[in-house]
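What follows is a single chain, given as structure tokens, in the form predicted on its own.
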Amino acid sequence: MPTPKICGIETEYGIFVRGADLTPMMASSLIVNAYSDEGLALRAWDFTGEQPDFDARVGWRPEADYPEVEVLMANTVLTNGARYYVDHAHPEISTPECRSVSDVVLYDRAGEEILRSSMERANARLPEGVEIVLHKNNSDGKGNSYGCHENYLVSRDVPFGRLAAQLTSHFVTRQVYTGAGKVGTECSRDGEADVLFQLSQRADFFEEEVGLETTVRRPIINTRDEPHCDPERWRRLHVIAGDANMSENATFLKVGTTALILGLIEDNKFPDHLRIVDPVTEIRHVSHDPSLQHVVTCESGKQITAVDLQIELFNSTQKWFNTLDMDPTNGDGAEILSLWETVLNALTSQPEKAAHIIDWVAKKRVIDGMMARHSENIPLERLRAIDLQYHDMNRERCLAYRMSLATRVTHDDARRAMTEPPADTRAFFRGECIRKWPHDVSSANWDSMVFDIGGPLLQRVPMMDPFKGTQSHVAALLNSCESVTALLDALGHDAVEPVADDPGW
């Protein structure tokens, strides 16, 4: 039986400043603080439990090149249950935990609106001629990449080695419909020709098949073992092998297909004959071929294109899904499969038919049109500027908003999700507590809330089960309590842990 999926996305946004000598870190702090200055966020992230140095294969690895936790940077929790913070030199937003893939798309869109609102607020405070510009992309064109990471709840019973070995082929080939498109090549390998246009923004940056690091020696399968929930029952699969999508349907497919394939793996139904021989090389080669004709070699000896491999994965997943009594994606499974099949059919015959769904196809249409108008005599830097403009968070400049991409989320729903949490995960309890008692929440993180009720000890409420703390579970309780003290009394002694000091600071 597959584990019901709880999913989320973390997106680092590209940032630069026009008209002033501000470092990206300073500019990112201005962005995040601009949103929290008016009471829209609580500056109190709790770093207790952060363990980026734990490897799913071998446990603690203090020697690994993992990013150090930056406890002094802007780091906030929102009333919708999300985390909004500065990660190194980028503003980053993590969606709240979502029980459905549709909600992941909704809260990813809400994240865009939060970043756009922050950018407008920050720029309004800057001197004339100075502007902070944000892009939802993954590369600065100078050899640096920043991520859009996905997270999935997975049963701890599945051996991590099997999970990694079987999932890799999906990550190598799903870029045929999840790639955001990119002009040029970065981090060129010896013996490999550069390309003018490729499917993915991230593919050039992967150097290992499996590993713990996320900013150096980037692996296709990340082994970080930081569950943010009961570690005896679940793991959080931290996925770094994906692009930030402007297309809502590409995001829906990216998260939805991966969630279903994880269920397939949990039920031990993955077709092992599709495991790719050299995924680190093939993830680049697949990306570098917009004609979609590149053939990968599987360990079984099978040679197959990325699209055809995805078709076989689709067929296996659909057959498995039709045997289930429970949809692990909470009702989205049939639509995920339908859209998956639609885009694969288009990619097999005429990829242009999927330009309203797939970012790289839409972007390539713009690039091809520009080259045709200029008889292909157009500088590469001009094409890269067009590429970047596709991801601009300023709506008036953003090319993606001019491409007639099909949408799934209305503007009103995105605005609502900026402040309201999902109803069916523990994010509801987190967001509602911050909304109702902002001055009594000392700090918060994914798996606990810490309250200050004025005594010598702070009070921590653990939330190790992401399926609890939902609207149906706690809304009546929250509505009945006029104070945090009343809430803690109602929860009872066994649900609260006294702590000596605020671990968030």
Given for the second form:
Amino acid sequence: MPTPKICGIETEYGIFVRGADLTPMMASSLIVNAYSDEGLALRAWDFTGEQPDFDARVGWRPEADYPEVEVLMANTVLTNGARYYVDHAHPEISTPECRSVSDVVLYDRAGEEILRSSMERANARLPEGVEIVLHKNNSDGKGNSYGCHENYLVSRDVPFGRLAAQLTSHFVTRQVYTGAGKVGTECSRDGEADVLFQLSQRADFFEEEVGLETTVRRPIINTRDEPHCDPERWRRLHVIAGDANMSENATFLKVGTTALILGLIEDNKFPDHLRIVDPVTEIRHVSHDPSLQHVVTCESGKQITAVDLQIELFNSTQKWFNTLDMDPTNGDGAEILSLWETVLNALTSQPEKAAHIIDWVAKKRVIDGMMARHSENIPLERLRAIDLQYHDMNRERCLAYRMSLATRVTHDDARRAMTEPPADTRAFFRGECIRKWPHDVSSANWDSMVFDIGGPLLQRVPMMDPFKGTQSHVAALLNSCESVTALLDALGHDAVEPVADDPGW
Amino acid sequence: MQERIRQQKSTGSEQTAPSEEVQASGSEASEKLKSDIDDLLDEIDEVLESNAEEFVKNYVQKGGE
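Would you generate the structure of this protein in the form predicted together with the partner chain, following the form predicted on its own above?
Time for the whole complex; same chain goes first.
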């Protein structure tokens, strides 16, 4: 039986300052602080348990090029359970832990609203003529990339090597519907022709099949083993091989298909004849061919297009799903399968039929239209500008909002999710504690809350089970407690660890 | 690759629920879809930054993650 999935997305936004000489770190801090300064976020993140250099394959690898944890940059946690902070030179938001894929889409959309609100607040403080511009994209078109990472709860029982080998085929081919589209080629390889348009923002940047790094020598499968939960039972699979999507349905498919296929892998039902030979080359070649005719070779000798491989994966997943008496995606499974089938049918016959779902198709339609209108005498930079502006967080400028993309989340729901946590994961406890007792929370992390109740020691509440701390578990308890002291008393000594220092600060 | 891109002329999209298929067929529908994309392109020409090409040239990001 598959593990019920808990999922989330972390998105780094592109940031550009018009009219002033601000470093991206400063500008990113202005963005995050513009939000927290108005009491919309709590500046407290607990770094206990952050171990980005812990490798799922071999244990600690301190020599690897992992990003150092930055404690001096703006680092906040929100009442919706999200983390909002500066990562390197970008503002980044991580959704709270979600039990359904629909909730991941909802909190990803709420994240967009939070970034947009921050941008408007920050710009209102800046002098006339100075503006910070944010983009939900993954590349500057000049060889620099930043990520949109997915996270999935997976059983520890699955051998990591098998999981990595099987999932790679999905990551190489899911681009046909998850790609956000890109004008041009980056990181050109010797002997490979550059392309005018490709499916993915990210595909050009992968250099390894499996590895720990995320900023250099990027791997298709990232081995960061930082579970943020009981490591005996689960791992948190950290996926870096994806684009940030503007289309809500593309996000739904990206996370939904991957969550289901992880269940398929947990139950050891993955069709092994679909393992792809040379995935590092193929992830690029699939992306570079919007005609979708490129053929990959599988280890079984089978030759198949990315769309046809996805059709086989879909068939296996659907057959397996129909045998389950539970839905690992908490009620979204049937809709994920239905939409997956719909887009694969469209991609097989006429990709334009999916222009309301798939970002690259929507973007390419405009690029093709512009080229036709100008008899192809259009400067490449103008096409790149269309590409970039597709992802602009300013509602007036954003081209994605003009593409008639089908939506899943109402504006009101996205606004509400900016402040309210999901009801059915530990994010509920985190968000509600921060809302009720912002002055008593010393810091927070995915798997802990640290309270300061005025004594010589701080009080740390570990949350190693992401399925606990839900609304049904703790809402009545939280409502019945007038203070954190009362809460800690009610939780009991076994649930609280007194600690001398808050590692967050 | 440019050849391939040119071959795939856009014929339209649909704007309702994601699982619905495009119903348009025949010359009348094709004309409507063509006019939709024309309207969209007009709109994009209007909202595209006045100095879009300059903006793109200056758009440099630090790598992240």
